[in-house]
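Below, in structure tokens: the form predicted alone, a single chain.
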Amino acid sequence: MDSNFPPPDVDLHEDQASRAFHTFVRGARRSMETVVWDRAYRDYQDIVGGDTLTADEALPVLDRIPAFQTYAWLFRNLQRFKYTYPDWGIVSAAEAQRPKLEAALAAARERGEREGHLRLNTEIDYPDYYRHVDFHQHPGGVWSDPLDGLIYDVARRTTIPAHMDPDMIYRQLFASLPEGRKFERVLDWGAGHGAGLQTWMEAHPESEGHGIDLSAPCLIFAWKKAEERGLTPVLSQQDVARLDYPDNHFDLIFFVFMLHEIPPGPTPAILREVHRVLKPGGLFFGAEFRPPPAAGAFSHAMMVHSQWCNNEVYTPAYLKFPYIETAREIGFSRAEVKTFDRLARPQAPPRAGQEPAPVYAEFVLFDFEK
């Protein structure tokens, strides 16, 4: 935290058991993501063969298999520890400190509110697809409590090692725009905890930085965090298929993980009401994951398998989504979705004589022009 601005009074006590916990959970992730990963790699390599199975083919061939019903368990009951566990998980610690997180967060709230900063929509009818999903396994969803904003924040900040950058994919995305662009007026589409926004406008301070998302606690959260860096977004409770902005009023839309939570009923007109609101040239940019193309049906199978452990039930549907086709229907100029090499995932160095287990993903940038 820059000496220049207060210390938060919005963030969690960590004593060194509750570090502790995390870092054990982190250290457990990471071992199913590497020996229990490539474990069932190779005996699911035993079972097949050479045979070419479709990621149907795979799911039932991977059911068989005690190193994959372990990466199972551990993705479904890491994500529930870190979340819930007693004492040390993210929602036990902010239950023993709520009156206190309570208070700042609807002083923030009343502030940002009278001057206009913070738009609440206390009749917004919210998607049943996010109504009904506990996404990420967040208990209630992220926006049923008043402390979601900073639940959600904490999560994704323990999900990645300690020692690392947790803004770094915001960096690398803006890194990846087209150089020599303005973008004078800005929109984050779902801006959670707002790490996202305020990441761009700590770098580009000539820019009206704008947010939205659908639930109220990330945005007072997001606005929270914001004021304490001395940052003035305006942010704003609004489903995306359906913005209260003019036409042609924005430079840039950028998301982060997004589309996966969207069943493909909406998302033709989530598209339609992003080129509306974009200028002519406008972007609509942003970052997700796929597996590999050249991984074939286990990775395939085994993101769809994963993904539905942990609550991303759409994801089979975005990855089978016409995404491009529909892009260009609508009246995007260009629509590409390529490989977002910032943030390629190194393989596991193979075993003696033995072919490298492939990546879980591959991450890759939607780039659409208006």
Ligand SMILES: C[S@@+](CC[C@H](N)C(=O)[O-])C[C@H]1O[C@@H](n2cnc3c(N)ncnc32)[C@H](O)[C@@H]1O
Second form
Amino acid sequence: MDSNFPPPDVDLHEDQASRAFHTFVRGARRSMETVVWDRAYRDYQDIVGGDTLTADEALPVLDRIPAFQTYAWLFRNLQRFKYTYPDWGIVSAAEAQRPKLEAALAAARERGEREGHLRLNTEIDYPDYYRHVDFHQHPGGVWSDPLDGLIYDVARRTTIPAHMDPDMIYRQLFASLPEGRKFERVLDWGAGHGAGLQTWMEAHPESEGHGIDLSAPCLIFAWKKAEERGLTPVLSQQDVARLDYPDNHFDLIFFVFMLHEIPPGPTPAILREVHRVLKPGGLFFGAEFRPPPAAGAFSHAMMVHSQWCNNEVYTPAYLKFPYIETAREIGFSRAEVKTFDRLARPQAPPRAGQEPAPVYAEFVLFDFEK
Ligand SMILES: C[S@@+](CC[C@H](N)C(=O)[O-])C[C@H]1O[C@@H](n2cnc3c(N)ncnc32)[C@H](O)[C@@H]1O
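For comparison with the form predicted alone, produce the structure of the form predicted together with the named molecule.
First the chain shown before, then all remaining chains and molecules of the complex.
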């Protein structure tokens, strides 16, 4: 370690005005998810009268409903404001602090590469499906600007209510793993900002932690944060379609919110690559979301449409992809996709005399064994 350790921090300074702005955005999202959603559901029911349509048929009906149009506008624009609203948006705030933040990240990169914890590939070939889509409206994608890892990390924390632990999803994912198994070598598959791998490594200091991602800015940020927490993962810039690990290498490959960002074309080859680098008996285990199966056409159509609004363009195909059949063909001995019980959200209480509106999404666990 450097003699001047701990190094300068890489946290975005948020003043009172920007905190108030993000509190407003969160509040508006909450209204969108409750009052506006509820109204869209009631108006839809008035037109359709029960769950008689398919999701594809429900969309043109929704399109005529003002509450649905309001919902779509809010979904698109609250996220956009969160990033780029002048002065208070995350990108705008980061821009104002760029020299200090870039210097801290560049120093972390130098240390990580020198110590062999960070392997960046300046020649990496970004797949077109990744390069051309600004997923979740992150301006320019999460890979094109040195501050993208930091911006991504602030964005994920401002999406959920302020009192909630943004790392809870990782804790609950790991708590859902089968008891009594040891995972000596572990890979965070699409590690992004790195919080998942750091949460794993703090709880399992005995295990060797690896993380991959296409985004160099994310990996550099993830290394910086790992350093601050006294952790030593091995992070490398790789495409999940072409991993440079040997066969039978990992006991556990985990992921959070990865599959819905990969289009169906390359998915079978990517799953084959997962299978190759897992040890026999190793687990591929991750969290995703879907409309609750019982929620019907309304929720399905609302999700598909709002995912389009948020530039999550592969979600509709992800929702239809036959993961279990594909996993079995590849040779996984077990493949299940099940409700992520630990993150199950309670249904909103019905208003007097009314059916409760269905919830937007449920979290699911992908649980595959080689
Ligand atoms: C929605 S983010 C999830 C990040 C993180 N797992 C989390 O819990 O928030 C998806 C991540 O996968 C990465 N990614 C997408 N396609 C990839 C690919 N083909 N190979 C490697 N990483 C990829 C993105 O750069 C991004 O960091």
